[in-house]
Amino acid sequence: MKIPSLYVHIPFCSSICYYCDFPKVIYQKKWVSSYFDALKKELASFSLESPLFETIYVGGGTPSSLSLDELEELLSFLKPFLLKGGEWSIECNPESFDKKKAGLMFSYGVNRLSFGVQSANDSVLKKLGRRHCYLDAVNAVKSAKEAGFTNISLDLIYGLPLESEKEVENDLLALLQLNPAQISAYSLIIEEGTRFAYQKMKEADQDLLAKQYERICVLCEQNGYNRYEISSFARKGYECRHNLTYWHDESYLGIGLGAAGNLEERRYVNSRSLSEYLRQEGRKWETMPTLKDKLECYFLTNLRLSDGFSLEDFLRRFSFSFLDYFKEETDKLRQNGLLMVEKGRVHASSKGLYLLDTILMTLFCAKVMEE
């Protein structure tokens, strides 16, 4: 089978952030070699039509928490799998990134870095359980640029309890001063099993979140960043190609602890238990998807994008017309100013992107999907 994108999960972290629900373990050197062996075995276990990927994304956890030698072993393993001209991204935390790691990554062909900055306010970073200060982020971006990186993405978290719209604006302006290629802005979600959940922290008021999000959108647009996905703002030509694989509901391979994959609409997720993963056990496959399952996945992904999906693509995927199949629902959403149909494409309006759940529920509840 031909799979365009590879996701590689590195679960090791030097500490655990209070909001994080991703599969992770505290870094211990003794586990790294065994984990790399498991990654190699898992990748080899798939019958791939081509061993080359258009995009590779190394996420975590904290990939940059690896030592220089460990990082080089990982890069050496992955480099042969990247297609010429492909996009290779690695997630980094500012406190575990330096000039040597920047130079090493660049020399192996990594061409996109994503830094978990989250805030420019040191007191906020401490409340989130982060182990860096804003100056660390400034220095990390500087080191990346000096090594030759031009495609740099910065993450921002907004919607902290008692956080004002002005504080969010100050955070974003500080990140914009670093002149990244992309900014990703995520509202704080209290996930079960996290320290914030144990502390019974409450998520911010929805009205305040809406104001903060709107302000983020305005400031990004004013500074030359196009919102191409609900949470992602990029300069022209710097949209994350790997993430677009997800949002276009295309096939991708995921390897590593807790990693997920989509192989020709058959989805799987790996075990979140490190001991199980090292034994190559615990992978769960979805049952064969129904038409409803396929439609829901298609809408969940594609409608996150500012340009949505083309009517032609929908027809190719499902062999019937979207406008005929969902006529009543589409008319209702268009009348409410949430959905747009223009130039052969279907996409959420600016208002609709923020109220995407409303669009999705309207489509998911269509009687025709139950047939």
Contents of the next structure:
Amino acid sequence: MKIPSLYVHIPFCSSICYYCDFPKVIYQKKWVSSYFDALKKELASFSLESPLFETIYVGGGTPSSLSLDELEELLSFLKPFLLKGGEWSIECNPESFDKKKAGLMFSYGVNRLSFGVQSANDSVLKKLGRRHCYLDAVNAVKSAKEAGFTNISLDLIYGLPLESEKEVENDLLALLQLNPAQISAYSLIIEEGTRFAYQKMKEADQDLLAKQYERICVLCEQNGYNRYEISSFARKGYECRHNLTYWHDESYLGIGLGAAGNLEERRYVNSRSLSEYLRQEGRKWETMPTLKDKLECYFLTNLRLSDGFSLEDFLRRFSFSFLDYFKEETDKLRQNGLLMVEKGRVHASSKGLYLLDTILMTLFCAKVMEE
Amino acid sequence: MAFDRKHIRNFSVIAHIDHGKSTLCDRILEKTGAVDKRQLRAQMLDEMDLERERGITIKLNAVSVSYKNHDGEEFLINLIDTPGHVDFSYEVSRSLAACEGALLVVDATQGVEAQTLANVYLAIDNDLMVIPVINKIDLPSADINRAKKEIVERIGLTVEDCCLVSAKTGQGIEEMLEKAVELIPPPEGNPEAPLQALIFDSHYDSYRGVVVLIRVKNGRVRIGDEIYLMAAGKKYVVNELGIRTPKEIPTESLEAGEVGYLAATIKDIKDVTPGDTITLASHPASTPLPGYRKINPMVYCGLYPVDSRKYPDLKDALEKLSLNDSSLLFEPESSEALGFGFRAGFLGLLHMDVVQERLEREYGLDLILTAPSVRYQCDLTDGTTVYFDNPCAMPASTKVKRVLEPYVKASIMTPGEYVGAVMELCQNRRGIYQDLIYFDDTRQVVKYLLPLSEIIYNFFDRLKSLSKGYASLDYEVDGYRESDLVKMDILLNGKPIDALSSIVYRPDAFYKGNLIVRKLKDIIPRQLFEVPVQAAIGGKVIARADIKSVRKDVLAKCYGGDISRKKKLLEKQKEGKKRMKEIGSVEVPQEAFMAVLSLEDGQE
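Mind pulling up the form predicted together with its partner chain next to the form predicted on its own we just looked at?
What follows is the whole complex; the chain from before opens it.
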């Protein structure tokens, strides 16, 4: 089987943001080379039929926190695995990104950068525990463009406590001025174990979140960004190919601390403990998925996309017709205005996208799922 | 292991809840060697997980052990453990009917409690030899003299035969057993007379059918005998007999004076009722033994499966459960909102709770219980009288002359400093003051007439919390009294939901209506559209709250393709959804139907 995508996790960060629950460790030079060794060993251990990927995504942590030398080692290790014409993304933080790193990445063939800007308001950035200020973000994007990057994505966090609709709008407008290819907007989630959780911070009220989200959708649309997934807005042709692999519920390989993978429909998650990972231990494989598990994963990924899934693709995968087996549920969801079936595709309505869990619950609890 | 009747002793242990009854039984099992110390789990006779978890005895349980006294004579002791909670006094009376004696356990640190009195009088009414046992003498706060004084003054027993023990350390247990075999008379009865055996408990075993626990009063029963259940009018052939030690030990026969189990491939649960008499088909006794007083349930509620397809399973489970819980009554009923289910009657709220948990745990059912209710009496204008325990069955107000509700005589024993708070609680619950008695130097008994419906809602918990756990409650039914009662309907999305109706005291209606709609608003999750929750009396809305519509329910992040966490969250949601009932197009969680039970927040 061909695996189209590779995810590489770089867990090092120069500081820890207050909301972050991703696998990460504070950057320490002494760990980096043994970590790279582990990555190489892990990739080799899968003994893939074809070690060439259509997309490579280097995420974190903060990949840009690596020094120039370290970055070059990583780039030269990964370069051979990218197919010609493939998409190669790297996540960067504004404070650890500069012209030199931009030039280095571009020269190795990296063609997409994703910046964790999060807000255009310096006091908000401080509250989130970010180390950069908005000017750093402006400069970083400028450096990237000067180095030759055209596919740049910016992350935005909304739904901070006490944040008004107007403040979110200002943040977004500032980001739009940087003219990125994509904007990803995530609402703040208070995750267990984070500093915010210890501070007993609460997520914003859902009525307010819905208003903020609607505003984001409208502004993005007006500026030529199409919502192709719940939280992703892109200019035409700049949708992230790597992320689409996830949303299409296709196979991908994940390597690195706490990385997740999906091989021939069987999923795994690596250990989040650095020492364990360096010993190449602690990977957890999910049990063989049942048909029900497979259907659940398919719905939960594909329905995040604005255009959902095609009836044809469903039939090819599961050898039965979606509309036959989920008729009652589909009818109910259509009546409620949450789901649409048109042009051979099934997708959430504009309203339904933000109520996706309701759609999923209805499908998951369908009678046919029990049989 | 054959014993003549002179060497058999049947006795039970009675005590107030928490006074160490089950621990004492453990110690007896250990002393008599019935249970190896290694096998001894705490509270051996509390078989149900539920009993061990809550530290209470719910079911009576019987074991046979042998005991050699100081003179080297060997005795067979049939020991019957009994529940201590007020809800289960019915079980106590059943076990007492199978005994000649009782050990009355009194906690040396607490003295005699109201519930102890009730059980002692049950024993005395049954002509049992009662031996007082003062327990927990190892504790520094033990006051043996006070306990003795109370036994004499409050119960009216003599204390020269009183035993001093510590069930925890084992101190005094030998002497206690010695005294028990000396003072408790051997069972009477004639092994040569026609068989009369009292069924005092039973349970269902999928291999053996119904297994009954019996006390043989007269005659003898052997394997192969054809028996006749006198009340049920059914015949069966005995294929198994034995005693429990607590391990089952098969025997060839059981005869007058003995306690043991009997199996006869009884497949139909309905044939067995505790209190029935077993005799021989070929040589029947002329009369049955006196049966049990049929006990009336105090509290009723609707029991419905969340998944309506599980109705037959619920029926089956209730039938099996009622086999060893004959105080559980049920009959089919249906609700517009909840579908087909049962109306069940219970001895009290704890009993209801226990039944619910047993149905869910032992039979794997997901249940919806409607709010508990008492049985109301309604005198109609046409001169007839009807009774109802389901609020929906209340006749239309135009036909009603007056409504009556059951009252109880409540005796609350409390240390003096909490008398004021106890009385305030009773006043708030529409109590009618009766008396205040000085029980001893430190404690007083507050007597009130209270509507039963006021006691079933959180009364006991309130009492315990306001008295730091010291006050105890005992009550007896005291007939019906007229009350100003109305039916309060709850409307969801404009439609009345029958399963949410309740009967309320009219002057409280406005206040309660407001509480309940606010409570429901919090319990019922947001729906796809805004849903008004209203309380209404006779079609007139008296309170309203709105459930907002859901605006966002999606985790906007699914990072690095790791969907496992997201799946876990959805899995949890799915479990929650399974426990919800879709009424109209509103999804209502189970707890909503019990919402009135937890209305006390901020009250009083």
